[in-house]
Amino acid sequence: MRTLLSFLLLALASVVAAISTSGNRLLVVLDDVADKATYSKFFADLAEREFKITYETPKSDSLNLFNLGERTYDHVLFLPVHTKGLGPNLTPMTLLDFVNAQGNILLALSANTTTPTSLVSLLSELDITLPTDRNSLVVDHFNYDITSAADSHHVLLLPAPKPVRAGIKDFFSEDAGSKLIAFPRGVGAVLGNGELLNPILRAPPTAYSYNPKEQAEVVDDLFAAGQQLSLVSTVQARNNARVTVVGSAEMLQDKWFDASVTKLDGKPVVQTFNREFAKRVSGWTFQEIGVLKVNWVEHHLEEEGAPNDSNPEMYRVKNNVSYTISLAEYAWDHWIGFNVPESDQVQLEFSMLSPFHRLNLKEESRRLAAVHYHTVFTIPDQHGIFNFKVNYKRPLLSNIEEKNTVSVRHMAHDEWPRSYAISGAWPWIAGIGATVSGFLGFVALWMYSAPVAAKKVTVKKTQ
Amino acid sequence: MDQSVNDSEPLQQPAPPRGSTNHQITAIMSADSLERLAVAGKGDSTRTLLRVIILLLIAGAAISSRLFSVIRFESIIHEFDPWFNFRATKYLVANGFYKFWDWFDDRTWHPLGRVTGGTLYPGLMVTSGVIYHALRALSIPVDIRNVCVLLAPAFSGLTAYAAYLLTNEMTPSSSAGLLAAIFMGIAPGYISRSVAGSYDNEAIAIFLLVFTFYLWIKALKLGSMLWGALCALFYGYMVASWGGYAFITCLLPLHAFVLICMGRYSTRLYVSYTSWYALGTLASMQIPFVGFLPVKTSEHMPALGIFGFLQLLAFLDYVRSAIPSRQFQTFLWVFAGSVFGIGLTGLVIATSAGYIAPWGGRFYSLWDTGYAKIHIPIIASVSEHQPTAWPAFFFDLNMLIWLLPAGIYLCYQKLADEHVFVIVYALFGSYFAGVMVRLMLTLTPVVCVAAAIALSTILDTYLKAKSPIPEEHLVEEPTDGTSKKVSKPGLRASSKPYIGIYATFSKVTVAGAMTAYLLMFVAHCTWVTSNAYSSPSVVLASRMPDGSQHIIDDYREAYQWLRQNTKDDAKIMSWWDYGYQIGGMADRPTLVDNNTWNNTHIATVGKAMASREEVSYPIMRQHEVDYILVVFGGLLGYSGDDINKFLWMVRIAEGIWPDEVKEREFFTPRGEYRVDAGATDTMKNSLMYKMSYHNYNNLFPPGQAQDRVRGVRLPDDGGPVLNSIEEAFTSENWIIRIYKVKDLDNLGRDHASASAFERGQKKKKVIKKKGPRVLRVD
């Protein structure tokens, strides 16, 4: 059954291969359609991944994110525009609705242009704060490219970002080697403390954000500095829609793809990692990597002699139950089994109001495009409506919240052990036997020994 | 039986010239005049036939007067509890008895569920299930709903018959039995719980109550083990049907105890009581819900105590016959004292050690009417647990209530064992009826019996056409007093001189007055039945300006909406009153319902209703609530709405969370419970208030919004704003309002700011640096 299912999934996976898991209609919003030439390599990479790209300017009448209540695009990429507003088709409300309808947004900002108010208020809803001054940019006097920004120090050079802590999957620094990410003339954002927010690329500790026009002499009112400045930030909404804010649109341009940069310490010239990084950031945003799915969930009775039906709706207290969940992860163009990172666990909660069990699931078997996690446990001695719940939410991975409701009933009247099987009941059983036999004996005695004459006397007396 | 037939004087008399008896009979039923007309035939068989016909007609009257609700409205299950019984019956019919017995109901008390099969009295459902299957077997394809709707009227006919039997045991006059039957048939106190559609436990329980009493009296009179066993059988049926069985469990021992105290211990009493107690207790323990309660709780201890006491008495009786009387005196005192002492200490020890449960709260509230209000708001909040108002006695029993003392008096005059029973029953019944409204039901049978005894005596005395001749009567007297009285010459009552009525005028006056009373009684019963007790309360009736009836069907409209528009397992949170109806009519899981077994769970719902949204939302999330249902009567002036019940929610919640929910905060500083502009902030911010008045002022011109139940004008501030829930449905007359609980915000914002954004309010810049910067920690 399970193998069959896996094959089916595999077949399905091969059909939809080579595109994002959430569709391939990509809208690019930019100032002038002609501008796309500067991003040609980036777009070529996207087109190679089978995205159907539509280019629109914000003012265009044909620009509509929704048609008859359905999304017209799966992903939107915003490149910097010079206008302050984005027009009636891209209000913050529309953008929010787009995210709520599982659309993904990649947002590239620039220090040269003002960020449109519509996007600012969208970001503020996401708890991402941009500097209030327009033209604020991030500088770092220790990590800049000495060839292109020898004086202004605004082309930051950063190593590919590693995961913040152990147990998080590494999407962005693999195969980076010694390559550096160039971050020219970018905007740094400050993130709130929400768990949906995740910085991918954080500024080095020596970086800070300032306004070169107003704060040229002295930075009196610092917006943010160091690691608090997030250069590339992500939001993954509860419905798994992804919003990524790239602080510098310029880093996506052709000239920074495969450019050569030099750090302050005069180390030899290195290649930029921008092209690969841009591919991974866009790939993550457009649901090509870091996407998890539950293939199936199966639970059944693990009792001897009990029917082995899958996913029954009702169990009994103290039943042994087995639970299996099959997880898969999408890797650019195909599904692979999802392996939990080391020092992390997929957990199953068996809960009613609060968890009665919280169990680590063990890897049971590994298939081509799925890994099965499994456990067996005993249902608590409490009847009620319980949930098998797998709540696996990790940074940069899509959320898994799998809830299967079952009722746990009490013991039926005929499921208790019989009285003679309980040794503690024997005295009482013996008592019943003694009473019955005693009564029968008494009756027999009475019947045979009743004196006829004496009986009449007693009858009179009672009356 | 035969004896009483012979003594029934009105029947023996030849037909009187004018309709003197006719008055009496028209009062009962016009059809009863047949009896008079046919009296020419004096034979036993004719009278038996007449009696059967009369009883059938009484049953007919009892049933048909209960059909008002079906005629006025429709064949529908009424009120709240009947909906559960109906649902359980459907389950029983669909799944069979064993499934029903082991029924775990996962659609109530979410997420706790309810072991329904083990926590209900199955008698009612099994009875209708048996009737249903029997009719099916006779190839009468009847709908189970109709069986349920008409069960109560059908049993009321049987109750009337049982009252007839019981009364016949009390008095030799068979007219008393017939009177008791018709009283029982149409007394509003009983009709209130047994109209068609009122498919509640009481529907069959009152019949069982009366019939068990009849069997008890029969067993006691005959000292028969067979009748005692029958009594136990029906007692078992009663236990299976209604929690009120405890009334029998306490009344029979009390009767026995009173008899013993009166020095009337006899082997008859011993045999009947012992056989009833032993078999009845065994029978009652077969009901899963009762289980070991009969040997564990204090309510059942009197029965056990009397059982033991009777054994002792029997033993003493034997000893007395065996040893000389002087030694016996000493023996008696020592023995009685030590047994009493040992028994009492044993009881105290067992209670304090926890083997015997102390008295339950419901029981305490029977003695101290203020007890529940202070300690157990959940019990006090039930309207039928309120103390009875005095007019209710007259409303429910009309003239019977003043015939009751007369009947009791007559019982004192004869004072046989069975009359002691009536006296004891009347005493306790009237006390309990005064404490709790619903216990009026248990009082009604004895009132009917006593009133019938009184009235039949009056009629028997005044309806004699012939004037009595004293000499003739002197001869008659011994037969009048029956055999038992002869043996007890000590009572003054039996040696009183016979007083007869000589003047025709007084005969006519009294008979005429009685006739008028009886006519008024019938009119009153009919009026009460048709106006007060026939409303299904699921459907409300109102009058249009032109006098025609207008049906307000908001409840069913809303339940139908739930049934059709929500997913099958959408959990509905509402106050517990509506739990059974939602389960029955909307077929959706509920958090709490009228089976108020879990006070904490109810308090949780109360807390969710009484708190601010920010507090309520996590509670609702935890309990997986999808929809909230509130009842709001402000638009229509429907006073039974949730705002009027709100204080009970607050009180019950306060009982569990005294720090978080405080009743005081719902009152203004001057101690008023207000919902208008003067309402307290706690009140205005409570979820219940917000849900009730959400969007309400849009119905009115600005500043004119008015609450017609509380008769106040609402503040003109745009009405309450809801963030974490949204309106899903409001019924035609706004009686039912259903709200959908929003999911968590997709972007992780709190609901207040999310809906502020949706309303177009810009987020306030959080750049203002007050205090230290909040840094993000990864």
The other form holds:
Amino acid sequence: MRTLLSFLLLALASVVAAISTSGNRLLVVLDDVADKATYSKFFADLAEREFKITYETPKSDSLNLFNLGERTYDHVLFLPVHTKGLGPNLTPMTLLDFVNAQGNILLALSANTTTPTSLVSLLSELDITLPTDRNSLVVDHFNYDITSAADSHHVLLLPAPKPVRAGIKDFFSEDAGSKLIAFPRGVGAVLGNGELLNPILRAPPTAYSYNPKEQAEVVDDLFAAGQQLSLVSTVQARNNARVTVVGSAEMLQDKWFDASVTKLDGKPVVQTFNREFAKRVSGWTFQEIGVLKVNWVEHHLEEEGAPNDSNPEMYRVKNNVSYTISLAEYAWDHWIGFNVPESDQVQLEFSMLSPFHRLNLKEESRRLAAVHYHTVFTIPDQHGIFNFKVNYKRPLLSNIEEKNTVSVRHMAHDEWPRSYAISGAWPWIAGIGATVSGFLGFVALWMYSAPVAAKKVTVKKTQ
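Next up, the form predicted on its own. The previous block was the form predicted in complex with the partner chain.
Left out here are the partners and the other molecules; the chain alone remains.
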């Protein structure tokens, strides 16, 4: 069914290492190139993952995201800057064009620095709202580091985030153990209702957004509170480009990587999970994890004596058909088989204008860097143009939309079953037999019955 060449190509794809499925050219935009020393561990991790990093300031003349209509960089990382604007090369429209060209953006904010208007406009287009007061930060009087924020309570200590619901793959809390994420002097955002938005890290129920310049003892007008505040937010566009908003750039700095923190509850000192969390957030944004692909698709007749041709262009109504799709997932530097999370299913739609079948695909086998999902079904009694369609779209995973079009013909005259093989036709066959038998009997009776002899009539003559 599949040639040896397809197996060789799949094997080659599984062993070839690549840092990111979308490229390794990374642009870092920061206030001063010397500021990169503050994030040396973070940039060292990126360099170890073979990213080619270019550092630029917003006003640099050489800064350009496009050249002759093509992307100059594959990813952009924005760190806090003290300018309100980012210049003519980083306008909101340019950044949207970069996303539409499948570029990825990681945006780090800070409550100590005003967010540039270009980035505010970009986030507004993505339905992410920041506080109107640019000096607002998130505080929590119950979940803070008592060592570094004993009075201000603006260094939040949070557990590694788990999936918000069942059926979503866990990328950010695996192997976290008892470590906590330190979120110092951060900005919280409010997400809209768009289906492309996903919060990674939410504020605890006791947190709220607060402007430290307001000296009032009671905060009457809150921007948002509790889990309305998204501290780390993601957007995955329909073209699989990714945008991530990290509310605290300071959590990426060296001093918070593997730092020691203590919560208010008096529990022992624990290490922060910031370094690993930053790796996973950047890895997801730059498409090193959570990327799916279709290796191949095969459908064929599943009937005795039928030709074993792969992916024919035509079927007949009521044929039994087998469908198999091979899926793989990219994990940092290699492809592995994609395992569907628990409480989730990959589904196949066999549809014309609307689905005639919607079937769960079951795991059939594992070969090399792939998992094969399979089902068998009967084509409906309807001829026309149909599609085999797998439309798998889940949070934090790249979209899969695989469609294969086939024609379904009606049954030929010599393909219908004989009438005597259909039990429901027996009364009609009996009726036809009775009618024919009666007609033949009548004809026979008519043909072989002698006519009645005529009687002689005697006429008497009178004299």
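So that the term is clear: the rigid core is the largest set of C-alpha atoms that superpose within 1.5 Å between two forms. Everything numeric in this text was worked out from a predicted model, so none of it was measured. Numbering follows the first chain given and starts at 1.
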*asked:* My question is whether residue 69 is one of the residues whose C-alpha shifts by 2 Å or more between these two forms, given a fit on the rigid core.
replied: no
*Is residue 304 among the residues whose Cα moves by 2 Å or more between these two forms after superposition of the rigid core?*
yes
*Determine, in Å, the CA shift of residue 413 between these two forms after the rigid core is used for superposition.*
4.3
